[in-house]
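Okay, so here's just one chain, in C-alpha cells, the form predicted alone.
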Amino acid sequence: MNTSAEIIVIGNEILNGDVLDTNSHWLCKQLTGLGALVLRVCQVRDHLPAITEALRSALKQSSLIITTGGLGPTDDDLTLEAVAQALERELELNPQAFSWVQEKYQEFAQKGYVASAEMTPERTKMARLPHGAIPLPNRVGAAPGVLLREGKQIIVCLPGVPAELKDIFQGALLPTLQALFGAGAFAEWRARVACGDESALAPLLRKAVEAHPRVYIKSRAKRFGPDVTFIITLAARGQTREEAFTLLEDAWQTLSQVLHRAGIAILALER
C-alpha cells in the first residue's frame, strides 16, 4: 500500500503571487519517485490558525505531512508554532539547533553578511522547536529543518527557500524517507500521438486501464486545435525498478493495440 503523503505551503507571498511556488511540484516528483502517494498540496497565509487547521486536516488522512516555509526569525514566520499547537506540545529551546544556528551567523558575520553573530532573541526563535522534534541540518541557510514523529505518523517542517529546502530533503531527510516507503522503484514512460480530441482518447484510455490497475494512465494536452497532440503517461510502481517497467511494458502492449486499432497515430515513446 502507498503511503500517502501531504504538502502545506505557507506564506502570503505565495497566496498574494508575489513568488511562484516550485517547491510542492518538485516535492511531489521526489515523493512519488519514492513511492509515496501525495494527496494533496495545500496553500495558507502567514496565519497562525490557518496553519494550524491546515495541519490538523492533514493528520487526518496522510502519513507524511511536509510543510513549507515559515521557518525563519521574522514574527510571521509560523509554522513552529502552529505544529506545537496541532500535536499539544510546547515550543522548547533545541540545543543541537541553537549551536548550528549560532554557527551559521558565526560564518555569516566572518564573511560580512550580518554586523554580528550575536544570538539575538529573534535567531533563538528558529532553535525553538515543538517538543520532541528532531532538528534537521541546513548546509545553505540558518534555520534547521525539523522532523517530528506523531505515532506512526511524520510531520517535517522545511524552509521556503528552494535551495535550503533541497539541500535538507536530498541530504539529512532521505534516509528517513526511504526507511518509511521501504523498498520500491517508480518509471513513468510518456507518449505523444496523433489526436486532438481527448474525449475520443477517454474510452481508448480506459480499456488499458481496466486492464492494467496497477498502471496509471492519463492524457494531458494544453488547448484544442486541428494541429494538438496529447501526451499520454504511464506511471507505475513497482518492488523493483525491474518490476515497475514490466508493468508499463505490458499496459503500452494493450494501449498501443487500442490505438492502433481506432487509427490513431503514435508519434513518440519516451521511456
Contents of the next structure:
2 protein chains.
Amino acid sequence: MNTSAEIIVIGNEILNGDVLDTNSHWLCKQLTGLGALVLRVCQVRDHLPAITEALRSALKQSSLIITTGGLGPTDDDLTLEAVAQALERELELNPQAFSWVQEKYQEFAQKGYVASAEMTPERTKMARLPHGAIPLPNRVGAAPGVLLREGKQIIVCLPGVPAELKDIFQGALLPTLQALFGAGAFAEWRARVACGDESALAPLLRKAVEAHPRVYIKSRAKRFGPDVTFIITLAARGQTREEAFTLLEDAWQTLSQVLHRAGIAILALER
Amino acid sequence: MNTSAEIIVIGNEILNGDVLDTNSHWLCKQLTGLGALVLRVCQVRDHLPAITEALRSALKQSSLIITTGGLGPTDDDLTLEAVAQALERELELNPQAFSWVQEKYQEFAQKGYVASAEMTPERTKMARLPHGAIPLPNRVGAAPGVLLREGKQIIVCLPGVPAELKDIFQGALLPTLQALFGAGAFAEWRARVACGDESALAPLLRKAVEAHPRVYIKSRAKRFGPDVTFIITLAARGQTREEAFTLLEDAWQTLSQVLHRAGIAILALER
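With the form predicted alone done, generate the form predicted together with another copy of the chain in the same format.
After this comes the whole thing, all chains and molecules, with the earlier chain placed first.
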C-alpha cells in the first residue's frame, strides 16, 4: 500500500515572511507517527492557479493530500474553489456544513462576539464545498474541515488557525487516517556521538546504510566549536512497531560496531 | 522585470517532523524586504528525483531559486547533483571552492575539531560544483554556498545550518540580490481592529481591494473569544519605497473610512 502524504500550505502571510508556518511541522510529525511517508510540503500564495497547480502536482504522487488555510469567509480564501477545479467538481451548498456554520454564528451572536447570526454570503461560502465532500466538525472556529475521496486518494482541507487545525485532525479526521495507514508503524532512534567531523562520519554511516537498506540513517550537527557533537538519526517503517524496532536494532548493531572501531564514543542513545 | 523567487528546502528531517524549518521563513522575510515576490516554498526529501523535479518546476516560473540543505559531505547530501541534472551540466572540481574547504579543514585540524586536514573524497565532494558555478564563502562551516546563472535566472544553494545560511546570505550573496531586485521596494502596514467577525470584515475589505488593486489586503484573527480582534495587513510593491508608501496611504484612507462607517474601531496602526 502506498502511504505517501503531502501538505499544501496556503497563505501570502507565510510567503511574505509575516507568519512562521508551524502547522506543516506539526502535521509532518503526526503523519509520520501514523506510518505515512511525507513526500513534500508546498507553501503557495492565495492565488487560484497556484493552489490548483499544487493540488494537481500532489495528486500525481500522494495518496493523502492535506491543505491548510484558505477556508475562511474572505475573498482571498480560495482553497475549496481550487480543490473543485483540480478535481473537476462543482462547488455546492453542503446542508450539514451549512447547519454547523449557522449554529456556530448563533452561538457567537448569543455570546456577543458578532452582531447578528444572519447567514450572509460570506458565511455561507464556508459551507459551499466541492461535490461529494464530507464536512469535518470544527469545535473551535466557524469553518468546517473538508474530506474528499478521489478514487483511492484522500484530500483533506483544514483551517490555517492552529487550534482549529489540531481540533479537526485529532477529532473527526484521526479515525479515517488510522484506517488509511492501517498497521503501518514508524520508529526512530537518535544517537549522540563525540565526533567533530561529519566528513569522517560519512564513510561509517555508508557501511550501515549499505547493510540495512530499509533503515534511514542520517547525521546532523548538534553543537559547533571545540565540543561539536553529531546526532545520528535511524528511522524505519514496518507493518508493526515490532518490525520497525527489529530493523533499527539490527542497523544499530552494525553502526555501533563501526563507530566503536573508528574510536568514536557514543554519548547517548534515545530509543 | 520579473522579481519572483522560490525556495526549495531539502531534508528528510523536515518532512519527518524532527526539525522545524525556520530557514525558509527567514529567507521569505529577507527576499520580501528586498522587493521580491516569493511564489512558493517547497520542502522535499533527500531524494535525487524529488529535488531535481522541484528545481525544474521552479525554473519554469521564478527568476531566483534558493535551495537550503544537502550541501554537506554525506551521501544523502544531493543538492548539487540535482542542480547539475536540472541544468544539464557536469559536476566538476571548483579550484576556489576546493581551496576554501581545504583551508577550513586545516583550521579545524589545528583547533583539534577534526583528526586530520586530509582532503578525503567526502570533503572534496563539497567542492564539486555544477559547471559555471560561483562558490560563495561560508565563514561559519565547511561547505561553500553556490551561485549559478542560467540565462536571466539565478540559482543559489545554501547550507541547511541556519548560522551558515545567514552568513552566506548576508555576506557574499546580498550584493548580487540587491542588483537583481534593483530599485524594487516592499512596504507593509498592519492595523488591529475591534471586530470579532471576519465574515463581516470580508465585504468591507473587498471595497478597499477593488479600489486599490495594487495593494494586497488581508485579515487574520489575532485573539479569540470575547475580545477577539483582527489584524488587517496592507502590503504593496513599488519601484521605490516612496511609491509603495503612497499606495498604502491611499488604500488605508479608503479602508479606514469604510471601517469607520461600519462602526469598527481601529485599535492600532503599525506602519
